[in-house]
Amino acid sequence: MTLLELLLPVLYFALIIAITALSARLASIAVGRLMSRSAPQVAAGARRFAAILVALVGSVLAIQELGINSAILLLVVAFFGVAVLIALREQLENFGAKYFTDIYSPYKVGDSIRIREHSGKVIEINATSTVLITPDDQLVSIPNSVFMREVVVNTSPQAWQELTIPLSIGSGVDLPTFESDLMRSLGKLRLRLDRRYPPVLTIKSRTVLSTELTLTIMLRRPEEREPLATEVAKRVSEAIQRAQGPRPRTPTPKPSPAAAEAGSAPSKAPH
């Protein structure tokens, strides 16, 4: 065995290192750019889990081309991930609560609610909790997982009636035309709404690659907040399919002019 086969293996492992290196830093940034709008704690520890998972794969991978056996550190990087989950049941649980109480709990920011012992005002609806103001001037932070468990009563007057439609469009979608569009489909539901509130439409935030709005509807009746709820997105994707824009065609091409005078010139017969 020659000495550049026995330091192959070794370049293999020093390679695989530093692109496993370059590529957890890659996935920390990507990560942490996915989660610019999430609460500080978690985006950084989302960041951490990302480049450590890479890190780990890289170095099994590492390892292999060293010859050594890998099944004990995969094994290990298994009770990882698992150890990891269990670490961040609570933070996962209550990121993955905000968005479900985004569409289907009754309260929005300036609600009056009680949830358990606690009531105030809804100032706050970040990743991981809920907000209150007490009426004696307290912050109460509740996390968001505990909505989804417990009942959550809205004392603000008329609650019942608004129903509050998250919605995200991609940059493709003609923002006037959907608002122009979607209000004039809702127009058609005003027998199930109350005539004194118009359908309102308002943008939340907006990137290169998406805007997301918030759609607010009053109902007429209060039995029929589901079922109105499903008839507005449909017709909220009805609206966004006919705002984008016409797919471009693909041009012909047109004949060179030499092309043109070869075509058109007459044949000739062979003698």
The other form holds:
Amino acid sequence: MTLLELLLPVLYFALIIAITALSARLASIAVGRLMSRSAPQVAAGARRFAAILVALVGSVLAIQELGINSAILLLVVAFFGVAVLIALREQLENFGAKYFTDIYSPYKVGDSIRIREHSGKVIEINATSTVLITPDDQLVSIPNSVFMREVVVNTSPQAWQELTIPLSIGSGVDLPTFESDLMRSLGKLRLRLDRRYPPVLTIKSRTVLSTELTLTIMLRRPEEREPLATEVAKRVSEAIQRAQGPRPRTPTPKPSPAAAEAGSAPSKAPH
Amino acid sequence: MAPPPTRRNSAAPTRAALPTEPISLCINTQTPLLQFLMPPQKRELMPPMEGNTDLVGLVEGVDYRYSPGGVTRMVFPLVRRLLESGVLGETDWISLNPTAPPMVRFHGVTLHSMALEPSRMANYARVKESIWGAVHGLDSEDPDEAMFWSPDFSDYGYYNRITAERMRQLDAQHDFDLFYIHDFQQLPVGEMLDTLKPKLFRWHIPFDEGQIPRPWKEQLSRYLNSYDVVVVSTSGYLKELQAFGHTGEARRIYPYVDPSDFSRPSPEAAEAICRRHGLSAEQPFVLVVGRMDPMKGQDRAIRAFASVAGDYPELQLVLVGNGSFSSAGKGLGLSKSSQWRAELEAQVRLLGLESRVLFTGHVGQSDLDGLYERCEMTLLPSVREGFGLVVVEGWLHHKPVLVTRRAGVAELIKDGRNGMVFDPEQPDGLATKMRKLLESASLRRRLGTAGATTARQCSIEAAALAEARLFAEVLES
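Could I see the form predicted together with its partner chain next, after the form predicted on its own?
Expanding to the full complex; the earlier chain stays at the top.
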């Protein structure tokens, strides 16, 4: 066996990995554009999913070039996945519910809500449950999955007016510039919004890679909730793209557009 | 089960214990403590300002000067006092100062300067002027919500956001114990600063519930409630804040001066100072100290003076003051002060009082002491005044004061006992009271002596104690 024959599979492997990395990035961008009118968190998740899928397929193809039987590898991964799903079924259900309630929930921390026989003020929404404090100072922890199945009534004043949109900006985005630009853009929608309450951007958390934010706007008419959510999402997406410039500096989860289409889940009270 | 904490909005300083360990503090004021005068080239050649480099080698009046107004006369002396007494440890101070080096160490305090692009600066300035005008009742029309949706407001938000971000960055380095935000211009910082640490806000301007435009109430209320404690300057404002619907904690701490900053020059020295400003020996005068701003009401003083001037041919009216950081051309680029001075000079010409009214412009502290010492009375004719520390300064020189009812300090005055108060809505009120004071030397002496006692409530000692107790209370509660 010549040296070339030895090296050739390695070269193919490296080439496929490089092409895979590029394809994953392109797929992420393409999905982001396709979902530019979806809720920012949903779009970010879809982009990540597309990138991971392409990366997985590319990795399997690359591994085959090294002479490893990818069928066995895939089987191991599949069994592992099924085992995880069975073992952590309940937790995953709550995690999933958390993901969706973050985006579509008709309540947030600080709101007063009623669900089943419980009512109180939301003091925490963690990965698995939502914690209420009742009027008689009792703590009630409700699994997030319950919120996906049950009717939730938000009894906070002006709850119907409030539209909260979670979004995330990468570390390459300058927050003050993004916020200022977004506020200017949202100012164009002022006739559709309660003019006493200009939009508010609140920081939820920060990491080295990204900043998680919540945009809160106050509607004037409840029936305009959905079109406004879509329009605001589009403007958020555009503001993020402007703030990032022509080329994003880091491949951080890039919040694209979109909005919380509260009310889209029929079991939920308007947000 | 522990009882819920009770809300205490006390007019009197609390009796909490003083802090046991030095507090690490981050202060934010819009107005910077120092304005740098040297050309940009020299600024660039300055030694590295990072770390503990003091402003060694720079000369006050040549390379830099103190900003006129409350930051220099109140905030900085308080910080120094609290540093000296060990209440404060690491202290960082963030201000808007586009022409300053980014970071300077000055008397134990690290001054951080924020810059703003000229286009944003102009928009920011317009919003803050709108708020200022509305709160002081200067707007003829009731403002609506349009301001919140204007491009100007997004730049106002931008400035406050970059300030909050800078404070957060510094907090990551220094782990501050608390944040103290001063000035209404910086009100949104409390909401923007994502920290669980205590945030205090000092509202320096008048707070009159009825004066806040109705469409702004929700927004201002949200900003105010983002602070752990809001500090106002008078008991009257505290009541107004509660009437406004503020649900958070609030305190009253009187504004203050450091009496050691004021000296009482000898009669000879005071005469020399007055001569330097064109006042002859023994020439009586009424003193008005305040920046050139329509809100300061110098036009009212001129009108009242005109009606008594005929009966007192020797009497002069002396107007001391220039623009503030915000209103002078070197600050935020507005020329409100020079416009107002031109209007006042035209008014003086129209009344034929050119030889009787003196505009001194800005004067240094020693000259101001001489003018206070020699005047017959100190007059505060403001349209609206958050407090009116010049009244306290007059008291420190044992001078009678004649004060508009629309000034915060008026709540300390018992008319005819430690000063006189006039109703600015009554056109002859000021002239009548001015005449009454001019007629009686014994009354002037009596009011001046009583006023000197009242001034103790506005001393830096009293304020430093109140602020230290407030810090301790906030940190312990």
